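Just one chain follows, in the form predicted alone, and it is written as C-alpha cells.
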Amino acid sequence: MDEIIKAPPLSRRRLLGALVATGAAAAVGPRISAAQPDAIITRPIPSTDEKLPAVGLGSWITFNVGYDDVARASCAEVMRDFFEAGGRLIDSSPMYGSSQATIGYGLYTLGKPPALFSADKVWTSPGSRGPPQIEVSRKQWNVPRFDLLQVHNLLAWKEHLPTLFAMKASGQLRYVGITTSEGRRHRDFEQIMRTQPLDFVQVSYNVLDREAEARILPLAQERGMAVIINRPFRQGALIDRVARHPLPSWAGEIGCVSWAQLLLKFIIAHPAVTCAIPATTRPAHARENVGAARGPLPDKVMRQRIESLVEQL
C-alpha cells in the first residue's frame, strides 16, 4: 500500500553480504529467541474480538526479489524473527511483483508457521478477474485461505466487495476489508466505510502524515472496523529523516530503544489502530519493529511531544 516507486536492484554480491552481516547465511531453522518481559500488545478485531498483535510485517519493496534463492533466504529470516518475536499478521498484494511467492517461499522454509495471519488483496479490473486473480495469490502464499483479503486501493471494489462477502460467507475467507495510501480518495472511502459491512480497512499514518486522524479512524471506532496502518514510516524517509538526530533521552520513559519504536509507539498508541505494518529487509529490524508493541504506550501529551519534536527535524 505504498506508492509505486521501484527499489535500486539488488546485486548477488550485496544480498551476500547484507546476509552474512546478518547471519542469514545460515540455514533458516529454529532457535531460540531472546527474553521478551513484557507481553506483547494486541488489538481486538472488533467483528470478532480476535486479537492481533499491534505490529505487523508488510512486504512492499522488500519481498519483492524475484526467484534468487539468496535473496528468498534472507526474506525467509526476516519472517522467522517476525514470528519469533510475537508478530502475525503479514500483507501483501498481487501488485508487489514478487512478493507473494517470496511469502509463500518463506512460510514453507518456515514450517508453515501457525500464528500466522494472512492479509492480502484484489488489484484488478474488471471484477470478472478478482476470483482468478485471488486464487493464483493463494497458491503463491501456499496457504489453504486467506485470513483477510482487502480491495487494493479502491479498484474496482463495487465488483470485489460482493465477491469477497461470498467468499466469507461461505468460509472461503474470514475478513473482508478495503485500503488505500497516502490519503488518496479519502472521501470515497468514508462512503463506503459508512454503507459496506467491512471488517478492516487499511490507511496511511504516522507522526506527520495524520489526515486520517480527522474523519477515517473516528469512523472505524464508529462503525466498529479494524485498521491497518500502511507507510508507518514514510517507505523509510521518515527513518532517514529522524535518523541523523540522537533519540531523546524521554522515550526510555515507554521502553522506546530506536527511533522506529518511538515512531511505531506514536502509531498504536491511537485506541482506533489494530495494526502497523512496517517493511524491512533485515531480521533485526522485524524484532525490533515488533518490540514497540510491549511495554508502555505514549499517552496524549506525549503522543504531542513526538509530533513536535519530529516536526522540527
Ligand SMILES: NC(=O)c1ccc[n+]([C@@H]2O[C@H](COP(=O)([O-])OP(=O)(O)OC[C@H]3O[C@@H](n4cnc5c(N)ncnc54)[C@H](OP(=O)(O)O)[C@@H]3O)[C@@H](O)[C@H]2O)c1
The other form holds:
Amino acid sequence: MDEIIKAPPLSRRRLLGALVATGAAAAVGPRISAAQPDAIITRPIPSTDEKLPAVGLGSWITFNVGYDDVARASCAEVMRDFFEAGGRLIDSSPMYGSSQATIGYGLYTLGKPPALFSADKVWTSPGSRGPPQIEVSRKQWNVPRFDLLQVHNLLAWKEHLPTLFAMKASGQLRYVGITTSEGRRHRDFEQIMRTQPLDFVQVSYNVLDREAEARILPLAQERGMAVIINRPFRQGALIDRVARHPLPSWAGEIGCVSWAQLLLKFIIAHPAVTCAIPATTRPAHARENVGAARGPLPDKVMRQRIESLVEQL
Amino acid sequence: MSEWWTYRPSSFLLFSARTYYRLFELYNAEIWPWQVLALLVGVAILVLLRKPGTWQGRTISALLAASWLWVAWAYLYSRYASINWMATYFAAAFALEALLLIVLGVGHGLVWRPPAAWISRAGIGLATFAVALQPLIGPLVGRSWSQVEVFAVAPDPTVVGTLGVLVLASGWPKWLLLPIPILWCLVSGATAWVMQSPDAALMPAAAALVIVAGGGSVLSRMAPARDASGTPALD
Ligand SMILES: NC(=O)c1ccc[n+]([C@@H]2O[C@H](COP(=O)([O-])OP(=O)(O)OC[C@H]3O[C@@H](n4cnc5c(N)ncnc54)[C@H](OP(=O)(O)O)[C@@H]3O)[C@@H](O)[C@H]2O)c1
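Having seen the form predicted alone, could you give me the form predicted together with the named molecule?
First the chain shown before, then all remaining chains and molecules of the complex.
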C-alpha cells in the first residue's frame, strides 16, 4: 500500500539521520544539504488509486485570523512552505471562522498551486442549508470545485450525504467523506462506514489516542476508504508533553530530526492511514511536518517503542 | 450537540489568544480617535451617577444603550464575528440589551435607591473601575497598549460599567436588564480562561459582585429596620 522508497539498512541517509538526532550533524552539515532528499511517501486513495502525500495541513485555529493582512500573509507563507515541501491536502471547514477565506487568500497569493487537494466540510443543520453553505465555502477557497467534502462531525449526515453523492455523480466534487474527532460517536461512524460508499473518513489518532486502531482503521481498510488523521499532536498538547525531553537517538534511524516528525511517522506508518493533517502557524513547522513523509517509517517494533516512550513521559 | 459532555471549553475556542487581542489592536487603529469620545461618554455617566434623578437616569440609560449598540455593531458583528461565528449571536444579545435600556431605562425610567451604603459603593466602584481602570488591566498583564479595551468601545468594560449602574438601580426593570451583562461576564471569562489570559477571573468576579449586591439589596428590603441608614442621597 505504501509508496515508500525502501532504504537499505545502513544507507548514508539513515546514518545522517542518526547523526542529526544525536546532535553530531553539525560536523557534517554541508554533506547533509548535498544529500538527495527521499521521495515523498504517498498513499493511494482506495476508490481511485490517486496518490496523496502522507502529510497534509489542517487549519483549525491556526488560519482563523480574520481579515488581518499581516496574519493572512503569514498563513500564506505557511501554505507556500507546505507546498514547496511537497504537501498537497489542506483541510478546513465552515466551522473554522475565517480559515477558509485565509486559505483562499493564500491560494490566490501563491498563484493557485496546481498541487492543491482541497478538503473541506459541510457543517450545518438542517440539511437544506448544505448546498448554499458549500457554495459560500467554495467561493471563500476560490476554487472551481472541491476535491473532497466531508460531513463535519456527522452533523445532519443523513441529509448531507445524498447531496454530496449527487455532487460527485455530476462532477462537481471528486470525493465524499465523514469526520469525527477525539473518539466521538465511533459507533454511528462505523455504522455509516458499513452502509455508505464513502471515499474518505477522518478521525483522531495519535500515539496516545489510539481508539481508532481497534475498529475504525481496520474497517476503513476492509471497506477501501482513505483515512485522514486529525489532532495528530492533540492540538499541540502532545508536543508540549514531549518537548522538554531529548529526542531518543534511535529516532535518527527513521530519519526524524524532531519530536513532531517522530509523532507523525508513528501515525502515517499505520497501514490504514492515508494522510495526517497537523495544523501550524509556522512555515518551518509546515516543512518539518511534510518532512515526516520522507524516509523510512517505523516498523511494528519501533511503533511500540514510540508508544511506550511517550506514555512514560 | 451529541455527546456534549465529551467537549471541553477549549473545544469551543476557534482562535488563538494572539488573534483575539490583535483584533482589538486593528479595531482601535481603525476607529481612532473615537475612543476619546467613548471616554467622555464614560466620564459623563460617572458624573451623572453622583445625583441620578429622573432625567439623569434617562440620560445614563440612553448613553449606555448607545454604547451597547455601538459595541454590538462595530465590534461584535463587524469584527469579532470574522473569527467567531458565535459573535453574531452575541451581537444580537447586545442589541437586545440596548433595546431594553431604551425601553426600561429611557422610557420607563430606573429608580435610584440603593438599600445600603456598601451596595452604593460597590455600584459606583464598578462603574468607575470600568471607565478608568479596566482599560489599564491589559497593558498591566503584559498586553500591548494598542490592544487596550475601552469603555463603550470594547464589550468587557461596557458590560462592567453597565453592571455598576444597575447595582445602583432598584425596582423590577433592573432585574430584566441584568441577565445579558451577567451572561456576557461568564462568556468572556470562559474565553479568557481557555486562552489562559492572566486576567480571566476579572469578568466572573464582576458578575459575582453584582450577584452578591443584588442578593444584599433583596435582603435589605426584606429587613427595613436595617436598611438605608447611611446610604448616600441618590434619589
Ligand atoms: N471533527 C473534525 O473534522 C476535526 C476535528 C479536529 C481537527 N480537525 C482537523 O485536523 C487538524 C489538526 O488538528 P488540530 O489543529 O486540532 O491540532 P494538531 O494538528 O494536533 O496540533 C496543532 C498544534 O501543533 C503545533 N505544531 C504543529 N506542527 C508542529 C511542529 N512541527 N513542531 C511543534 N509544534 C507543532 C502547532 O503549533 P505551531 O503553530 O507553533 O506550529 C499547533 O498548536 C485541524 O486543524 C483540522 O483541520 C478536524
